[in-house]
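There is one chain below, alone, in C-alpha cells, taken in the form predicted alone.
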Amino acid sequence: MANHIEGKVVLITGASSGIGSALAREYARLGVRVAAIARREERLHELVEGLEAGGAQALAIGCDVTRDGDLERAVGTALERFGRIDHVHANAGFGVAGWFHTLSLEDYRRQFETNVFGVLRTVQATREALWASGGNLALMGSVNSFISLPGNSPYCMSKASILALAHSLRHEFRPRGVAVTLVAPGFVQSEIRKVDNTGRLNENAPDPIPDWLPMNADKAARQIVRGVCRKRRIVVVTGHGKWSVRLQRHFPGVTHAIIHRFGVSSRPEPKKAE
C-alpha cells in the first residue's frame, strides 16, 4: 500500500489530537504530504514538527469546520503548497451528551454545526480538487452511526445523518472517480469524552470508559487507513464496535433488549474544570 500511496497528499480536519493526529501520522509513515488541520494551532504545530522531523512533508493549517469559509481558505493554502489533493478525512467532531429533557435545541444546533454542517464543508471546500485527483473521501461516523442509545440523542442523529451522507455521496461522486467511505470507529483513546457539550476540553475529567476497552488510535489508524486506501464503504474499527453493528443489522430486536434490560446507556458530559 505505501507505494500505492506514497507522494499523494492528504488533508484531515480535526487533526489537533485523538484519531485525527494518528491518521496524519500513520500517513506520514506511509510517504503521504499531510495537511492538518483543526482550531488548536499550537498542538497542530507540534504534531507537523514531529511529522517532519521524520521525514515527512507537512503543514499546519488553523481552521474551524463550524466558521463559513475557513475551510475554503485552508483547502487553498493546502493547493497552493502541495498542487493536489488526494485523499480528505473530515475527521472534526465532538459529542453532546444528555437527557433529551434536560438538553436545548441550541445544544442540538451545536452538535449539528460541528458533526454534520462541518462535514458538509469539508466535503463542499474539497469537492473540485478529489474530482480532479480521483481521489478517496473519508466521512468520520460512528458506531451510533447504526446503533442510538438513550442520553446521547444529538450524536447519534448527527453521527446517522453523515451514515446517510456517505450513501448518497458515493453513488454522486462515483462518476467522478471519487471513492465515499464511511468511518465508523467504536471506543477509541482519544479526548472526545472529556469535552463538555460547549465543545470545550476538560483535561482533569475521568474517562467512564475502562482503560482496557479502547483501541489505540494508531492501531486504529492503521485500520482506518488501509479500509480508505482500498475503497471500502465503511470501515468499522474495533471488535466491539464490529460486534454491536453486526448485531443491530441482524438482530435489532436483541440489541433493543440489550439496551433496555442492563441500562445501556451514554456518557454523561464530563464536569467542568475547576
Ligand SMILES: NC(=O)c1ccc[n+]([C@@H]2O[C@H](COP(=O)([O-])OP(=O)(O)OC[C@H]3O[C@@H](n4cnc5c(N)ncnc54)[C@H](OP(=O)(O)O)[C@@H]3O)[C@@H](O)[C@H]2O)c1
Second form
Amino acid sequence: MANHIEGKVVLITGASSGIGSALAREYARLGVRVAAIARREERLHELVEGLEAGGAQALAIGCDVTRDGDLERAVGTALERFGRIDHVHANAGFGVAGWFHTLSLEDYRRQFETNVFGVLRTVQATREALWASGGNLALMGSVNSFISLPGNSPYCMSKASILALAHSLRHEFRPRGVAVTLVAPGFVQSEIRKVDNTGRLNENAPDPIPDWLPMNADKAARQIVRGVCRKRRIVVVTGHGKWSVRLQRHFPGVTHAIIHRFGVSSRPEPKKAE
Ligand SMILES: NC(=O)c1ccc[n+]([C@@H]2O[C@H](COP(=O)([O-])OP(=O)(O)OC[C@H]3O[C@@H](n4cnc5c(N)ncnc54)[C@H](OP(=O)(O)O)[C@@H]3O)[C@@H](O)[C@H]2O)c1
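Which structure goes with the form predicted together with this ligand, now that we have seen the form predicted alone?
Time for the whole complex; same chain goes first.
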C-alpha cells in the first residue's frame, strides 16, 4: 500500500491494548497522526511515548466510551491538536460470557453499553469531522457478528448489532464521501479473554485459546488498515475467521450442525488463575 494516508489523522478507541494498540502502531508507521483513546491513561502515555520515539505524532486521551459526553470531549481535544480526523476506529470492546440462564439483564446492558452504545457515541462524536474530511469509518465487529455461539449471547448480540449498524451507515454516509467498514476478526492475541464480565482485567487468568490459534495483533492490524484504506465493506481477519464466515454464509445448516454435534461453545468468563 502506497503511503497515500501519510499526514492524515486517525482516532482509535480502545487503543490501550490488543488490536487498538496495534492499529495505533500501524497507522503511525504509515505516517498517520494518532489520537489514542481508552480509560487506562498510563498505558496510552506509554504507547504515545513509543510512537513519538519513532518519529510519529500521537496524543493520548483518557475517555470512557460508556460515559455520555466523554467522546465529544476527546474528539474536541483531538481536533484542537490535529485540526482534522480522517479515519475512525470504533474499536473499544469486551466480552460478557455465560449461558443465558446464568446472566441478568444487567449483564446484557453492560455489554451493550460498551460494545454498542460506545460505538454509537464514537460515531456521533466524530461524524461531523468525518463528513468534513470524507474519511473512513471502521466499526469493530467480530466473526460473532455472523455466527452466534452458545454461552456467549450478550457478546454475539452486540457484534451482530454492529454489523447491522455498518450496513445502514454505509448507505447513509456514502453521499458524504465516507466509507464504512465492518472489521470482523477471529481470534487475535489481546487481553480480551482475560477480561471478566464486569470489564475487569485478570492479568493472571489463563487464555483458554491454544497459543497457535490467535493471530498476532500487529499482523491483524496490518490487514485491517489495508482493508479500511481500500474501503472494503467487510474485512474478516484470520484464516479460521474467513472459513467460519464463509461456511455460515453458504451453508448455515452445516455451521449449525457442527456447533450442535461437537458441542462448540464460547469460552467461559475468565477467573483469576489459582
Ligand atoms: N482479540 C480478539 O480475538 C477479537 C476478536 C473479535 C473481535 N474483537 C474485538 O476487538 C476489539 C478490541 O479488543 P481486543 O481483542 O484488542 O481486546 P483488549 O486487548 O482487551 O482491548 C480492549 C480495549 O478496549 C478498551 N475499552 C474497553 N472498555 C472501554 C471503555 N468503557 N471505554 C474506553 N475504552 C474501553 C480497553 O481499554 P481500557 O480498559 O484502558 O479502557 C482496551 O484498550 C473489541 O471490540 C473486541 O470485541 C477482538
